[in-house]
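Here you get one chain, nothing else, as C-alpha cells; it is the form predicted alone.
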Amino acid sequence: MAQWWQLLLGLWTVMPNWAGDELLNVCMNAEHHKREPGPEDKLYVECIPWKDNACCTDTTSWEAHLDVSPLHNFTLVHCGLLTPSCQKHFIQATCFYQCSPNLGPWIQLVDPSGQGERVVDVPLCWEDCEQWWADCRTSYTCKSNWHSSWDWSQGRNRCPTGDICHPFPHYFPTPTDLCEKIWNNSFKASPEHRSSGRCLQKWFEPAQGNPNLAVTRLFANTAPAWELTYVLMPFSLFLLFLS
C-alpha cells in the first residue's frame, strides 16, 4: 500500500507540468496547420518571427501576404484597397493564428466530432489591438464580423447585399471592437500591456526572441491542471478506503 500512495503523490506532484507542457508547443488541428511544430527556414516577411519553431509552412506563409488569399478564398479588399499599414496587421495576425505554436490554452474544438480546432479569446496585449484600430480607421470595410455572412457567390467574400461600405470606426467603434468582433471571439482586448508578461504580442522582433513563450506557460499552468483531478481524486479516494 505504502508504495501505491507514494506514486499518487509523484502523480500529484507532476501533474499542473503534464498539463501545461501539452499546450506550450502545439499545432492546433485545422486546415492550413502542420501537425507538429518545427524550423521553417524560408517563412516570408511578416511571418519570420516563426521561423525557429513554426505550425505553418513557406507556402502557407506566402499566401497569408496576398490580397485574395487561397487559404480561404478570402480577400481584405472587399470594400477597396487598405492601407499599407493596416493590410500589414491584418498579415501580422494571419502569420500568429496560422504560425504560433504557443496557443494551446486557447484552442477549442469547432464542433463536438472533432473535426478541427480554432482559438477563442486568444489575450492580445492593448497595444495591439490599439494600434491595429488606428491604422485601420481610414480604411473601409462592409461588416464587423469578418467570420461568417459573406457572399461567396462569386468563389470569394464579397459584401452581402445591404452591407455597405463605411471606415472601419463605424463597425468597430474601439479597439476592443475591432480585436474581439472581427474574427468571431478568436482574440480578446486584453488590458494587460506587453511588458506585463500576461497578454500575447501578434508580432514581435526576431532578434528578440518569443515573448509568447512565457505567457503561454503562465495560462497553461493554471487552469488545465483541475481537468486532470477528475482521474486522480477517485483513485486517491480508492486508496483512502483500503487503508
Contents of the next structure:
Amino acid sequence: MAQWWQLLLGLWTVMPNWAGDELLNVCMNAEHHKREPGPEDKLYVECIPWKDNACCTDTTSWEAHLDVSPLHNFTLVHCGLLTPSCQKHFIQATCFYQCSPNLGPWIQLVDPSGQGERVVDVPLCWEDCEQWWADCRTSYTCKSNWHSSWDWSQGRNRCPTGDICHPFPHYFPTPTDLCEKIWNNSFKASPEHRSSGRCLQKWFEPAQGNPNLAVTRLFANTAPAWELTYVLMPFSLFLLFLS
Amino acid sequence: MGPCFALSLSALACCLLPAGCCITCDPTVMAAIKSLETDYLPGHLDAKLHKKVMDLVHKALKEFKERPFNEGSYMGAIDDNTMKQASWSFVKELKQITDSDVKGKCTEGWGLCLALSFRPTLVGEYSLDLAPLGVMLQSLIWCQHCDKEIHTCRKSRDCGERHVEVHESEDMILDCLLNWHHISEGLTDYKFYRVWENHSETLLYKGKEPVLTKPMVSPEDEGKYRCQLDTVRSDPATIISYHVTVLPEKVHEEKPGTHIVTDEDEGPDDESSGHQDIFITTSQSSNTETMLQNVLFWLLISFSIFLLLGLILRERRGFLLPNAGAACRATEVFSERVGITVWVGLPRRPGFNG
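Follow the form predicted alone with the form predicted in complex with the partner chain, if you could.
Now the complete complex, all chains and molecules, led by this one.
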C-alpha cells in the first residue's frame, strides 16, 4: 500500500506541471488566430516582438494597425483621429491579443454552448495601463464602456446620439477603467509592476525576449492544481479506505 | 449694431469650419482677436457692449470645439497648409470688417458666410483621396490642443502589381512615383530589387530617383522586380511589384516586299504561332504593317486553296490508277504521290513557288 501512496504523491506533484504545459503555449480558438503558435517570417511593425512564436499571421498583424480594423470592425476614430502616441497603445494591445501564445490560463469560452474562445482578466502590468492612459489623455471618445450600445446603423460604430465626444479621462477617469472597460474585461489592471514577474506586458522590446513566458508559467502551475486537488483528494481517501 | 457685428464675426468663424476651431491654434488669429478687443472695439462701440461682443465671439469659437466629428470631413486634425490658408482668410476678412464701416455690414457678412461655407474637406481629402494606396506619414495639427504630430495614414500594405512589356533592345522603365509622395513626410530612399525564382532579391538601385531605367534589355531581364520606398520608421511607404515581359525585337518598317520575306523567314513551323508572332509585331506598328498583315493573310488563304487543289488532284490520280498488274508503274506513281504529299507537308512558306 505504501507504493500506492508514493505513486499518488508522485502523480500529485507531476500532474500540475503536465496540465500547466498545455496552457503555456497555446492559441485561443477565435476568428483570426492560428490553430497552433509558431514562428512567422515577418510580422508588421508593432507585432514584430512575437515573430519567433506567434498566434497571428502576417495579414492579421497588418490589420491590427488600421484605424478601422477588419479584425473586429471597430473604428477607433469615432471621435476624430487619435494622437499617434495613443493609437500606438491600441495597436500594441491588439497585437498582444492576436499574437501572444502566452494567454493560456485566461482563455475561456465566449458562450458555454459554443466553440469560440476569448480571454478574461489577463493581468496587465501597472506601467502598461498607466502609460496607455497618460498617452490617451488628449484623445477623444464618447463612451465609458466600449462593449455595447454603439450606433451600428451605418455599418460602423458611431457615437450614440446624446453621447458627446470628450477627452479620454472624462469617460475613463483612471488607468484601471481604461484597461478593463475597453475590451469588456479581457484585460485586468494589475497592481504589480513590470519587473515583478506576476503581470503580463502588452508589448516588449524584441531584443529583450518575451518576458511573459515566465509569468504565464507561474500562473499555469498554480491554476489547475486546485482542480486536480479536488480529484486527487477523494481518490486518495478512497485508497486509504481500501487499505 | 453690436450684436449684429458679433454675429457676423462668429458667422465668419463658422464659415471657416472645419478649420473653425483649429484656427485658434494659430497665433496670428489669436493676436487678431486680441487686437479686436483692445484696439478696435473701444473706438467703435459702447464700453458696456464690449464684454457682450467678446463673450459672443469666444463662445462661438468654443462651440466649434464641440463640433461633431465626421469621417470623410472633419476628423479633429488638419495639416499645416490648410491651417495657414484658413487663418489668413480669417484675419483678412476680420480686417475688412474692421477697416470698413460696420454699420450695415450685417447682410454682407452673411453673404460672405455663404460663399465661404462651400469649402472642400480637409483631412478627408488627404487621408482618403490623395493616398488611396500605401502608407503615408502626414504632419497634422490636432485642433483640440494644437499639438503638431505625425499621423500614419495606412491604406494598404502594397500598391499593387504592374505588368510591363518591353521590346528587346529597348529601354525598360520602372516608375515608382505616386502622386502623394511629395506631400508625405519622413521618406528616405527608393530601392529597386530584382526578385528571382527562389524569392531571393538583388538590390539594383538605392537613392532618391523614383524611376529606374535599364537600357537595351535582353530576354534575361524578363521577370519580377520590386520597388520599395522606405520611411524613417520601420514600415515602408510604398511597395510596388513589376512583372516584366520582354517581347521580341520590334521589326523596323521597310518596303512591303522585303518585309514579307523577313517575316516569312521568322515564321516558325507551327502555323498558328507563326500567325501570332506576326500579328503581335505588326499590330503594334504603323498602318504600313497593318497593310502587310492583310497581304500575308491573303497569301495564306491562297496557299490553302493550292493545298486543297493538290489534295483533290491526288485523289483523282488515285482513281485513274490501273489494276495491280502494272506494279512498277504503280510504285512509281505511288512514290510520286508520296513525294507530292511530302512536298505539301513541308513547313508552310507562303508564296513559295514549287
